[in-house]
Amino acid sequence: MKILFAASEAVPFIASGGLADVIGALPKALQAKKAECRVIIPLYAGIKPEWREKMRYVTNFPVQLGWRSLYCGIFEAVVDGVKYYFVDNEYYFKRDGVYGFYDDAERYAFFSKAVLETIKHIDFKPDIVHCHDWQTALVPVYYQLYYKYVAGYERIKTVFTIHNIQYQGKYGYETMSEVMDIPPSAKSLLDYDGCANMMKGAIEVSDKVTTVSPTYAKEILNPWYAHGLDYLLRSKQYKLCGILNGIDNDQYNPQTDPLIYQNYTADDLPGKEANKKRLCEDMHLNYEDGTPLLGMVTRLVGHKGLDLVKYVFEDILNRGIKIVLLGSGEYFYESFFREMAYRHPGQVAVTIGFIPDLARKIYASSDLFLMPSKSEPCGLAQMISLRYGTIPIVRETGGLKDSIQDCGSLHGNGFTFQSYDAQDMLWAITRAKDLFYDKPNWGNLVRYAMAYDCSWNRSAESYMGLYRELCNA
């Protein structure tokens, strides 16, 4: 079976968030199946040197976009036995930063058009196009409206995976034949809601809708998490599914890491506290043996729960709990959390930003880690955080309540609560804090928690099942 997924981002080439982490390690464990996997995405000028050398020069042809006959150059490179295209147009591709710009509609309409006929160019055609979040939900409406009947494209199945449906591709009804090639005859397809939506167009024409986790399946049909397109997804149940992500357990690895101060097992955790100390050193936290590091690498932004977190900081560090904080967004939220580490020198450290060696740092040293998002997809930073025996605390959302299941069962590998309320959080800290105390059960629950499979095997297989579902395999 051949897979061909196309996406805007990859690990280890470019990354601006978690679809990156998806799409670097999905293909590699789909191989591990069997399945024989190729990856498409935009030759940005972001891509470091080091991996630009990497790359071979495959063939350029023109793309058809509309009025435009488009330059568009392939490069392939081969990482962890995995083939990646890399589509080149510097006039889109050659910017500071991978998207936010005034023609994003025309860049990824592009592209998208630019993942078909490459199709024509290399030695492999997919039996699956699997299209990955809005800068790619054209690929499925170009395939059904230009391609589906032309020699060499025949019985191709598309997929198309919302990673966020926050995020649509919206524009202007003037977008669709001018900038995105749609002929006013399929205007239906992308119309919705006053405007035209790329996320929409994929909905109706893919021959499955997945998203990242089960439970975010079923929370996308509720308008509180739809964004307006719960009723186009009801609609379409019947071709919807929810398979949860996972991690790469060798990117993610405390036994072997080198972006953490020392490597550890689960049978060696005092390595872990050793982490802890360091970290807290570098921070100029007050570092005390026996007293908890909660940890929080994450966008500052509104639906990641911070406003329960503001309103309970105080009463988080009066239980005795030191907080260690990275990330970056809104400056209200940015500002709130330079004020408090500001005031509470040695029990906050805060740093505004994004650095990926900090943020490994912070999971493999932290006692705790705190996700009480208002909306997750899926979450990857609590399966990280389990990998590296940090024990997390979230609200039962999306992929984290697919993923952390409350020490009060049988299986507790973290603490949840499930209410969007600041005290039903607070107490979730506090059970932890309790815990922690009592070391003999924390160890077995850190030792629990490092041996839990967020590994990709069991969402590959998952994915598998789904492509011999189309294919009829």
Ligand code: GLC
Second form
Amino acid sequence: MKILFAASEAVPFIASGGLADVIGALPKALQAKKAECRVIIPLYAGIKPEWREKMRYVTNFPVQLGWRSLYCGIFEAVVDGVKYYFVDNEYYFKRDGVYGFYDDAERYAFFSKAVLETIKHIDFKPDIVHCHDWQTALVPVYYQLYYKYVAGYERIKTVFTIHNIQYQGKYGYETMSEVMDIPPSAKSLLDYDGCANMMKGAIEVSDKVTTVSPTYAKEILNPWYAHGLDYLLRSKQYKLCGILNGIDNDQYNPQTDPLIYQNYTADDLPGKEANKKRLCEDMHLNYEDGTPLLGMVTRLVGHKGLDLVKYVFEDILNRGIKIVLLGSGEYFYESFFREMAYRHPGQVAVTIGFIPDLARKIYASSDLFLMPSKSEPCGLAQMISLRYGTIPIVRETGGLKDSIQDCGSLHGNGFTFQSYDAQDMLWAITRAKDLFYDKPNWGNLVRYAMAYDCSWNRSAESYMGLYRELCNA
Ligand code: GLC
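Form predicted alone done, so how does the form predicted together with alpha-D-glucopyranose (GLC) look?
Every component of the complex follows; first up is the chain already shown.
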């Protein structure tokens, strides 16, 4: 089985969110299941020279997008046994930053066309092209319109994965023909609410649509979660399913992780405590009082549930809990958390930014990890926390619901609450704090969390089943 992954970011080359982690890990896990996977991403200016040095030039050819004939170079590099292709076009991708340009629709329309064109020029003829999020949503659309009957392409199946339905790639209707190269006869594929909606096109034509947790696959049939696409998804339910992401157990391993202060295992919890002490020193938090440390590593945006945290922030502190937060995003939240750190020295530490090394130290050093998301397609941070023995407190939504069970139940690995309600969240935090002081039971919970299997193995098996079904293999 040959699978080509098309995405806009991938660890270790370029990352702005969880999508990159998935693209960096899933192909490797699929190869362990005897699939042959390759990945194709744009060659951004932000890809570091140390990776560029490892790349080899393969070929170049023109890509036709409407009336434009565009240069497309292909480079390749192999990491952990997986071959990555890089689409080179300096006009589109040699820029500061990854997304957020006035011509993103055109940049990713070009990339999507280039993905299909590349197949003609490389020694890899995929059975499946697996696309991720709106940036590659036009791949299945172009396949349907321009490639399905081209020799060598007839048997290709397309899979489209929604990592977050909030970002759909919606542009003005007028961009459809000139910018995206969609002929008038096919406009209904993308037309949604008077816009050109790229994700809508992919949902229409892909052979399978997946999302990153079984619960989110159900949630997005509901208007509260679907950002307008629930009606369409209900009609495509026959080809929709949810497969929970995993995490890379080699990359996230407290026993070997070079980024944390001190390595430890489930049998050496004092080793974890040593991390907490060092982080508290570095962050000027009071360690000596022995109270629990609650970590948050998050984008500071609305759907992460930060309004709940804001509402009861001081109640959390009044329960004798210290807070360490790392994140960046909306100014409103950034200034709120900065102010809290200023007002509560020794109890609250806030770092505004996206600093992977510090994130890792927070995962390892905290006792509790809070994710009260309003919606969370999968979420990786709660799984990383489990691996480092940091007990997650989550709202029961999307992948949070599928990976964390309340320890009031028989097999609990964390604390959960159901309603999007600040008092319910506070109650879950209070229960966690109370158990924290019951040392023998707390130790058992931490060990149980660390043994919980969040690896890609199970998910990769589910994807293999899906691919086999499509290829009748
Ligand atoms: C998106 C989602 C997140 C998910 C990630 C990887 O970033 O918001 O929940 O874990 O994609 O699939």
